[in-house]
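This document starts with one chain, in the form predicted on its own, laid out as structure tokens.
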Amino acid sequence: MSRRHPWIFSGAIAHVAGDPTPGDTVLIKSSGGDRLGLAAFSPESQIRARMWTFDPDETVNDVFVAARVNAAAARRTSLLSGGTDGARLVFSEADGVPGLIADRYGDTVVVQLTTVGAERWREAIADALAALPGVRTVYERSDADIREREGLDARVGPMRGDAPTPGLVVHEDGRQFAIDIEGGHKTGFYLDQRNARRAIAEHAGGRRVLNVFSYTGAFSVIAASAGAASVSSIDSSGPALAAATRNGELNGVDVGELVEGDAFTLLRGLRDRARQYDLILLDPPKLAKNEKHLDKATRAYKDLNLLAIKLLSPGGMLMTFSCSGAMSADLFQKVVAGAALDARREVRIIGRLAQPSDHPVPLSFPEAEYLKGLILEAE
């Protein structure tokens, strides 16, 4: 606790006084009896308590929670006035509101409540977000698997304001992308890949581009609008590829070839046909949900990167990512290095990518850093 880490695991707790219920605010004391702060209690989670504050004399109530939400949103003001109307307003522990994700798309805020502590203050959270300037709708997407580990059921639907706007789009750097907040991944869009989208715009011009795990095609749209020689997209979801076509239309570009199927199988087929690409974008879903899945995920990351590296043209580039928090940046680099070695290609790191500023990483909470990206160049 001296390092102000916000998580207290069950094994670190010697005694629980009284009978706190899920989501109750509890006083944390050291073994010597020192008062260390206040936390949300979660009896069904391995993370038994999540710190609200390290000041034991504060009061955690509606006013406290609303102030945390407002402060987090205020820190994104400059981002939302700089050519984009999409940003993560609240990033859970990184913004002092454990278990709350709040993403803004124009006049709509999409909320995920993932812990019993956040669930306890759901009304205060909804009211605070709805009161932000220009917000018309607060919509809940609390359907992540992590809620099960907290003993919570899934909840999806409007929290405040009007129903979601049909045809909702997010604007970013002069482009627009359709948002499906009711059925899309996460809250409807990968806001955390803003830095990658800007890097693609810089490097895609004149290149033959392969976008693997393309989802709704944001990378493909940017590559096409940046003047790529050709664009091919792979995803296992037909509806996602249809959305990619729609996103191309919104931006006045042809997103090129769309291929539905398993990425591993399709990449092997491209390898067997000796296809080559000048820029490959490899952004798989989270392959390691926790450390128990890390060994299997490591093998999958290596296979994917091995196949991608074999498909690179001489001088070709690979932008490869891991969004698995259980995989460190160091391990991810070692996995990709092993793939390059097996591919018998000389590959250099020419850049690194990470989550943007609206996904901050407190020095006391390195677990907030989950997105790793490498920009590689083959010989």
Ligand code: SAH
Second form
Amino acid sequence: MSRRHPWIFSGAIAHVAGDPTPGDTVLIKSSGGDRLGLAAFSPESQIRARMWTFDPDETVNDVFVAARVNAAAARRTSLLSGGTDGARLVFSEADGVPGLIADRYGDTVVVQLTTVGAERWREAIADALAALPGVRTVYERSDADIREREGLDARVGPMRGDAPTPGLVVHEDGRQFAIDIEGGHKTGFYLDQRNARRAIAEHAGGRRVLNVFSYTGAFSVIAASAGAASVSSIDSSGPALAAATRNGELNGVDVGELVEGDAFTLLRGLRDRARQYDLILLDPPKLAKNEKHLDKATRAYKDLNLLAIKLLSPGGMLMTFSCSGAMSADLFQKVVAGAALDARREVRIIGRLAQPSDHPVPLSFPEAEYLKGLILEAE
Ligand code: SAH
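The block above covers the form predicted on its own; next, return the form predicted in complex with the named molecule.
Now the complete complex, all chains and molecules, led by this one.
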């Protein structure tokens, strides 16, 4: 608590006074009786309470919650300028609103509530987001699995304002990407890969590019518009690849070859045919959901990176990612190093990538860090 960490685990609680219900604001006291702050009570979760404030004399109410939302949104002002109208406005604990994700795409905000504490302030949150300048629609996508841990059912649909705009697009650095807020991954787009998109724009020119786990082809569109010699995309989702075609059209580029199937199998096939690429993008889904899955996930990351390194041309570049919070940046680098060793290639790190500024990591809450990437160059 003295370290200002926002989580209180069930095992750290000696006793609960009174009879608080899910989402109630509770006063946290030390074993010595010191008042430490206010938290949202979550009886069904291992994380039994999430801190709202370390000042026990504050009041948690609509005004408090709205102020937190507004402050977080204000921190994104400089990001949402020029050719960019998409950003994560609120990143849960990292912005002082545990359990709230709010992503902005133009005039639309997509909300995900993942804890009973955030759920309690649902209306205040929706009002605050709807009141932000330029916002016309607030849409709820509270369908993440993690809600189950809090005893919450899925909830999806309009919250405030107009129905979602058909053909909604997000603009970033002058490019556009179609957003499916009702059915897409996360809230519709991988806002967290903005730094990677910028790095791809810088490096893809003239290269033969392979985009593995392409989803709706954002990386492919950027590679094509940066003047890649060729672009191939692999994903197991047919609808995602169809969206990639549309994203190419939106940006006036040919998005290139689209291959539907399992990445592991397809990469082995490319290896067996001795294919070579000058830039490979490897952005798998979260392979380690938690520490329990880390061993198995580590082998999967190793396999993928081994296959990718084997496909690199001399001087070829690999941008490889892990979005598993359970895997540290250090472990990820070790896994990739093991893959390079097995591939018998000399590979150098020429850059590192991480989640962008709208996905901040409080020094008191390192758990917020989940996305890491390496930019590698093979000899
Ligand atoms: N780089 C993308 C995000 C990738 S998300 C972007 O920036 O938009 C991970 C993608 O991996 C999803 O589109 C999912 O459909 C795909 N996927 C999951 N398992 C797969 C597998 N075994 N083979 C191929 N694609 C897979």
